[in-house]
Structures are given as structure tokens and as C-alpha cells.
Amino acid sequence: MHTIEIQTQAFSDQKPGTSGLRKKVKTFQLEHYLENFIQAIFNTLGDCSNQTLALGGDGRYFNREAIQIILKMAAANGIPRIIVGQGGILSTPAASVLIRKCKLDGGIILSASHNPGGPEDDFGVKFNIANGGPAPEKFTEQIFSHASVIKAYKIMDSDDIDIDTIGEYALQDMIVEVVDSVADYADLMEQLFDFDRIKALFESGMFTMAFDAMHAVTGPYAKEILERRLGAEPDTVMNGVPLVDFGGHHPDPNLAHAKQLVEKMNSASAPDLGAASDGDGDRNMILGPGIFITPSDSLAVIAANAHLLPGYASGLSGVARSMPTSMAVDKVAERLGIECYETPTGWKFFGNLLDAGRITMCGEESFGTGSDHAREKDGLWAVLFWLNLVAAKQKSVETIMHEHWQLYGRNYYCRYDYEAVDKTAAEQLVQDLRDQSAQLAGASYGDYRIMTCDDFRYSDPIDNSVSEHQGIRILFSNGARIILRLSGTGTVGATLRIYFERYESDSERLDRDADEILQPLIEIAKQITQLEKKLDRDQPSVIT
């Protein structure tokens, strides 16, 4: 067992996105590829003597041999001690609740997310920083430079680790402790929610659910958590075993994808409760019977109720939600008198805002919510604040989100995605549309007239930085908004993403049909942007 430096060449693709490097499994597994990465990550680091890190993933195929690597490599840059979940599984928000609980230096992830697994899919690497969340662009900037010049990367020629029992095992001078996976996240669960309230609800006989774990790392926690510690029903989790290709299925917790819960919730016998989560376990879809309660009403009736759990009981600080997330939430924030704050898209955004205690809850209408129990959206989290929150007010999910419209008004809200489009083309759509911003404002479309349009600029209120480029924003006089931003998560070609938002607040038109709210403003974006004839596309993707 000894040290050995390898000579390698740089890859020129290796810019860390906003969740990390998200690439195709065969990119990964080009010599020297991942190596280089993991050690541009730990050259960033600096001296490593002093560093202890986590180590888990999603899972999905690559995971397990991915792990052996970057456990040696670490050995050999002289990291003391890694913290690897069994069997090399973590969710991401568990992976956050780990690095937080344990005062780690950070962690590195291995997920794409909410994109698919297997041999000819997407494998991702993100690091996590000492609070538990993404790294910011500053940190993930240095890694790309120390990329982009990279000439030799350090490995341990050694054997593998068993990662599969739990334990110490010693890597040369570096301990690798094999932890349980789901014991520490499941733990701060019960210490955020009202498991006794939960456990009386399923131990009624009244009230059933489905969660949908697709197959992907939320299995574990959920049948831990839901069937065993809150009683549920052992068939309560669906599709509840990781497979590294999720079952051949896109985890991506929505109508598109997650259809056979989709299919329960909307037949005769539907639970009372259904919800999905994805591939590392950050997302989460909520639905009732025959309602499906958008991730940004989510995060808005989240907000609006946190008083009565029992981790949220003295209050909000604030609420931050990205920009293309409907503006629900900010109503809610106006009636408490608390702080809402538009950050991009992007966990790494909020990190800054709860540390500095200015927000206790955020989220993004890309299906993911949280607060400051961890430094990542937590799928699973969502889930058991609605359960919670059935529970403690004893109504159903369509009662609560209607009440909550009657109380707040409703923002029409949906998602255009066109996935796996030119590149070229998507840019050069968003650019024509930057291009004549200034031309769009004072036009009017039939009803609506455009009161201005700009390109989303943030500038962090804690740090002072700033970030450009974070969406095109087709703001109207009528308070409604048209969003156009490219998406940083996919692997082929770019995802161009269109969000429509119109607000009512007259009680009798909150149960229109969203399509018929919206298709004026559907409208309107295609006569703006001419995309069905730059992109060459007649129909989005996905609608969410």
C-alpha cells in the first residue's frame, strides 16, 4: 500500500454548474476524468491534514466505484478521516444533517440529482462546505481553475475499503468510519415534527398515504422513518429499494414522471396523502386526492402553518425563494411581517441568508423546500411537515389548500420545460430576448401590457456578491410575469424553462383551471420569443 502520482491532462468540461459536475457515466469513466475533478476538489482545499470530510451518494450506477476512488485519492493528499454511508448511500439532505451534526469540513455528494441513472445515463460530483450546503460560486470557480490546469493527480494503490459494514477501517494513515445512513437524519426528524400527533393519525385507521421513492436513495429513509417510527402501513413506500438505474425510470418527482402514484392519487381509492421524492432524496411532489398542490403553493402553506410544529413553534426569522418560484410565499411573508427574499435558482443561494439567521424556510418551485435544519432541500422533510400538518389541524390536503387560497389568494402557476434543445439555439433565444428588453416594456398583448423586462441581477445581502445573468423577467402592469432562464442540470444539449404566474385573489374564480388562467401569458411567450420556430419545437417536454 503506497502512494503513487499520476500524470494526467486536462479536461476542458469540468465547470462545476450550480449543483456540481453533472456529466454522462461513460464521461466519468474516461481515464483519468474523475480523478482529475476530485483532485482539482481537494487542491482547492488547500492542505488537507486538517480536513475531515462525508462521503455518500444517490446510489445510482458508478456510485459504489466512484467512492473506492476518491476514498484513495484522499489517502493519498493526507486527509485524516472520511465518513462514508453504508453501503456508499446518502441523501443529499441527509448528507447536509451529517456534515452539520458531525462539524465536518465539508462533504463530497455523489447524485445527478433528479436525472437518470444506469450505464448510459448521468453520474454527478458535487462538494459541500463546512455549513452543510452547496459550495458557492467563489469555491466552485477555483475548482474549475485548478481543473482547467491540472497536470498529476494522487491515488493510494491499495485495496478496497468495505464500505457495506459499519465500522473503522484505516486507508494507509486516513479512517474510514461506515456509518448508518439513515439513524442521524431520522433522529433530527423526530425532533422537528410531532411523531406521537403523526403516529395517532396512521394509528387511526382513518388516514392513508403513498410515497413514492422511485426507486431511488429515499427507500431506506422512508420505510425507517414512515413504516417503522410513525406506524404506517409496510406497503406505505412504493418502488422503496435503490436500484442504480431506478428501475429504468426518471426520478424526477413529478406529474410527467411519477406517474404511477400519480395514477393512484387520482383513482377512487386514492390515500389521503401521496408524495414522491427523487434520486438523492432533495425533491419532493405533494398531492391529495385528486389535487396537486404545486411545489410553490407547498412552500407557501409550509410557511404559513410552521407555527404549529413543534421545531418551528417560536416563529419565522424570513422565507428567500429563487426568483422563477411563484410569488405565493411573498403574501405569506407580508402577512407575518417577516422578511422575503428573491434569490437565482440554486440551494448555494440560501446558504448565506441561514447562516446569517435571516431566513428560517426557502424553496424553489423545482419541487425542492427546506429550512434551517440543514443546508439542502429535503425531500423527505416536506413530506413530513404535510403529514404534520394533516395531523395537527385533523383536515384533508385539499381542504388546507383551499382555505389557504381563500385566506391568501392564488398565484396560477406553471413550468414549461424544453429539454435536450441546441445549445446554441437556447442561447441565442435567451440573447435575442435580452437584446430587446428595452423595446418590450410599454407593449401591450390584449389584456396584458409588459411594465418592464430585465435580466435578473442578485446581489447577496450578507457577502455583497453579486450574480448576473440569472433570468429574463417579463414582468406585467396585471402583476403577472413570464420567466425564461436555461437550466444548468441537464447533460445533453440545454433545458429551456418557462414559467407563467398570474395572482387572483377574487374567491370566486380560485378553482379555475390553470391552463385556461394561463394561456394567454403561454401565448404571449411564444409571440415574444418565436421558439417553436428557433428551438424547432411545437411542445414542451415537460409541464410542471
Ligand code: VG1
Contents of the next structure:
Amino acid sequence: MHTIEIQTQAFSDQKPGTSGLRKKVKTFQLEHYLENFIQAIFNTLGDCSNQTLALGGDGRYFNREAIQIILKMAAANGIPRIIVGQGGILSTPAASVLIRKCKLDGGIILSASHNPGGPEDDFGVKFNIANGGPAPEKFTEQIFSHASVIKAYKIMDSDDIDIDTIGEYALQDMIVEVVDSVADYADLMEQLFDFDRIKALFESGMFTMAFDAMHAVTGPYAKEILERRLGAEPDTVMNGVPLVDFGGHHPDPNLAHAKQLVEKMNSASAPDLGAASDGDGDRNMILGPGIFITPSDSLAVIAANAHLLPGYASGLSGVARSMPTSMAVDKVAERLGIECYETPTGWKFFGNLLDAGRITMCGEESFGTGSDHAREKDGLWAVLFWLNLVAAKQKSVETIMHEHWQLYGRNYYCRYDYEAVDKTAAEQLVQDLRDQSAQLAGASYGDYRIMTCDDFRYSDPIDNSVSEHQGIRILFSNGARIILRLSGTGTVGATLRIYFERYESDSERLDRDADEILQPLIEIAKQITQLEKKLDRDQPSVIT
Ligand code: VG1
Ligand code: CO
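I've shown you the form predicted on its own. Could you give me the structure of the form predicted in complex with the named molecule?
What follows is the entire complex, opening with the chain shown before.
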């Protein structure tokens, strides 16, 4: 067993996006591709001799192979200790919790999140820093710089390590500690929520739920927490066995991809609560019988009711949402008299606010919600929050949502995704809009008058770093918004996302169909951008 140095050539496309580097499995399998990127992470860390890391992934195709390569490279780069989830499994929030609990220096998470998996689909690598959260932009830019000029990487010439049995193993001078992937995370959930109360709800026989793990990483977590610790019926967790290709589906918890759950929740025998999580366990979808809670509304409900739950009884220091997320939580913050921050898309932008204690909770419209217990969004956490809320209020999901709208008004919301469109055309469309922004201010479309149109720029209040070009905002005088941005997680062409929002406070207009309320805004967006012509699409690929 010895260290070898392999000569390599840089790839020009190893720039991390919204959440790590995501590419086709076939790309990661190219000779030296994964190795170059991992070496670039180690080069960014600098002296590795004092770095203890976590390592795990969502179990998708290529996870196990990648873990062995990374272990051998970590040992060759002088890392003294690395903690690996059993079988190479760690959900993204569980990895964040592990880094924080064991005070590690960071972690490597292998996942392409909600993107499909399998030999023909996607894989991803993400680096998280010592606070447990995604590396900030200045760190990922350094990784990219190193990856762009890399000439060699180091790796051990050794046998594979047994990652399936809990225990400690030596790889040259490095200790590999294989730990239970679920226990620490489940223990933390037990501290944050009132498990006795939730247990009593399940035991009452008056309440049932369905959790769709979508054959992704949350299966074992949900079975342990919901079925074993909270006493839910044994078949509460659907699709609970993680599969390398997620059973051939998109592990994306939304109305389009979690079809089986949605059908169940719309059937006559619907359980009282329906929920789902994504490939790596950081997203969540919440449903009641016949009702879908938009992630933006879910964030607002969670913030408004946090004081009812043990982990948040002392209230919230502040809240934050990504810019395209609806402004429902802003209304809650206003009433609570706390700060509400607006950040660019991507969880990495919440890290500084959480670390500085400025916010306790935050969320994104893309089915992400979380709190200061971790530095990642956390799917099961949000599900447990809703369960605890139903148990504490003794009210249905639907009643909780309706009462919230009565008090705060409703932010009608939806998102159109145009996936895998021509990249140049999509970039041109956004640029055209930027060029048009000055003329658009003041323009009227029926009842809608544009107040401003700008390109969102974020200045971090903690470290003063500035992030430009974070999405085009078209803001109307009645508070409605249209937001456009290009995705930073896709692996084919470009994906254009358009977000529509309209606030309604008239108590007679809280139960309308969102499509009907938002239709005028959708038409305005099509008219202003000419997207159907420019992208050669007459329909979005997904509506959420
Ligand atoms: C998407 C979402 C964003 C989320 C990111 C990572 O990014 O819009 O809100 O933080 O995915 O989530 P983009 O750039 O494609 O819009 V996950 O669960 O895919 O790690
Ligand atoms: Co995810």
C-alpha cells in the first residue's frame, strides 16, 4: 500500500453550480474526472493534515465507487480521519448534522439531489464547510480555479475499505470511521420535536400518514423515525428501499413527480398527512387530503407557529427566504416584529445569517425548508414540524392552512420550468430582458402596471460579499411579481425558471384556483419575453 501521484489534464467544466458539481454519471466516469475535482477540493483546503471530514451520499449509482476513490485520495493527501455513513449513505441534512455534532472541518456529499440517477443519469459532488453548510461562493470559486489548472492528483494504491460494517479501519495513516447513518440525525429530531405528542396522535387511531421516500435516501431515516420511534403504521413509508436509480423516476417531491402519493392524497381513502422527500433528503412536499401546501406557504406556516413546538418555544430571531420564494413569510415576520432577509437561490446564502444568529428559519420555493439545527434544508425536519403542529393544534392540515390565509392573506404562487432548452437561446432571452428593463418600468398590461424591473444583486450583511445576476425581477404596483432565472443544477442545455406570485387579502378570494389567479401574469411573462418563440416551446416541462 503506497501513495501514487497520477499525472492528469484539467477539464474546463468543473465549475460548481447552485449546489455542487452536477454532471452525467458518464462524465464522472471519464478517466481522472472525479479525481481531478476531489483533488481540487483538497488543494483548496490546503494543509490537509489537520482536516477531519465526513463522507457519504444519497446512494445513487456510482456512490459506492466514488466513496472508495475519495477514501484512497483522502489518505494519500494526508487527511487524518474521515467519518463515513454506513454503506456510504448520508442524507444531505444528516451529513450537515454529523459535521456539526462531531465538530468536523467539513464534508464531501455525493448527490445530484432531485435529478434522476442510474448509469445514464446524474451524479454530483458537493463540499460542505465546518458549519455543516454548503461551501460559500468564494470557496467554490477556488475549487474551480484549482480544477482548471490541475496537473496531478494523489491516491493510495490499496484495496477497498469495508464501508458496510460499523467500526474503525486504517487506510495507511488515515482512520476511516464507519458510523450509523441515521442515529445521530434521529436523536436530534427527538430533541427538536415533541415525540410523545406525535406518538399519542398516531396511537389515537384517528390519524394516519403516508411518506413517500421515492426510493431515495430518506427511506431508512423515515422508517426509523416515523415507524419505529413514533409508532406510525408499518406501511406509512412508501418506496422506502433506496435504489441506485430511484426505480427509474425523478426523486423530486412535487406534484409532477410524486404521482403515486398525489393520487393517494386525492383518493377517498387519503391519509391525514402526505409527505415526500427528494434524492438526498433535503426537500419536502406537504399534502393534506385534497390539498397541496406550496413550499412558500409551508415556510410561512412553520414560522408563524414555531413557538408552539419545544425546539422553538423561545421564538425566532429572524427568517429568510430565497428571492423567488413567495412573500408569505414576510407577512409573518412583519406581525412577529422580526427581520426577514431575501437571499439569492441556493442554501449556501443562508449560512452566514444562521451562523450569526440573525435567523432561526429559512426556506426556498423549491421544496426546501430548514432551521438553525443544521446548515442544509431538511426534508424530514419539515415533515416532523407539520406532524408536531397537527398534534399540537389538533387541527387538520387544511384547517391550519385556511386559518393562516384568513389571518395573513394568501400569496398565490406557481413556477414554470422550461427544461433542457437551448443554452444560448435561454441566455439571450435573459440578456434581452436585462436590456429591456429600463423601458419596462411604468408599462401597463391590463390591470397590471410594472413598477420596476431589475437584476437581483445580493450583498451579504455579514461578510459583505456581493453576488450579482441572481435573477430578473419584474415587480408590479399591486405587489405581484414575475421572476426569471436560469437553473444552476441542470445537466442538459439550460433550464429557464419563471416564478409567478400574486397576493390576495380579500377573504372572499382565498379559495380560488391558483392557475386562474395567476393566468394574467403568465400571459404577461410570455408577451414580454417572447419565450415561446425564442425557446421554441409552447409549454413548460414542469409546473410546480
Ligand atoms: C434548485 C432550486 C434551489 C435549490 C437547488 C438545490 O436550483 O431552485 O432553490 O437550492 O436546486 O436543491 P436551480 O439553480 O436549479 O434553480 V437540491 O435539493 O437539488 O440540492
Ligand atoms: Co436535494
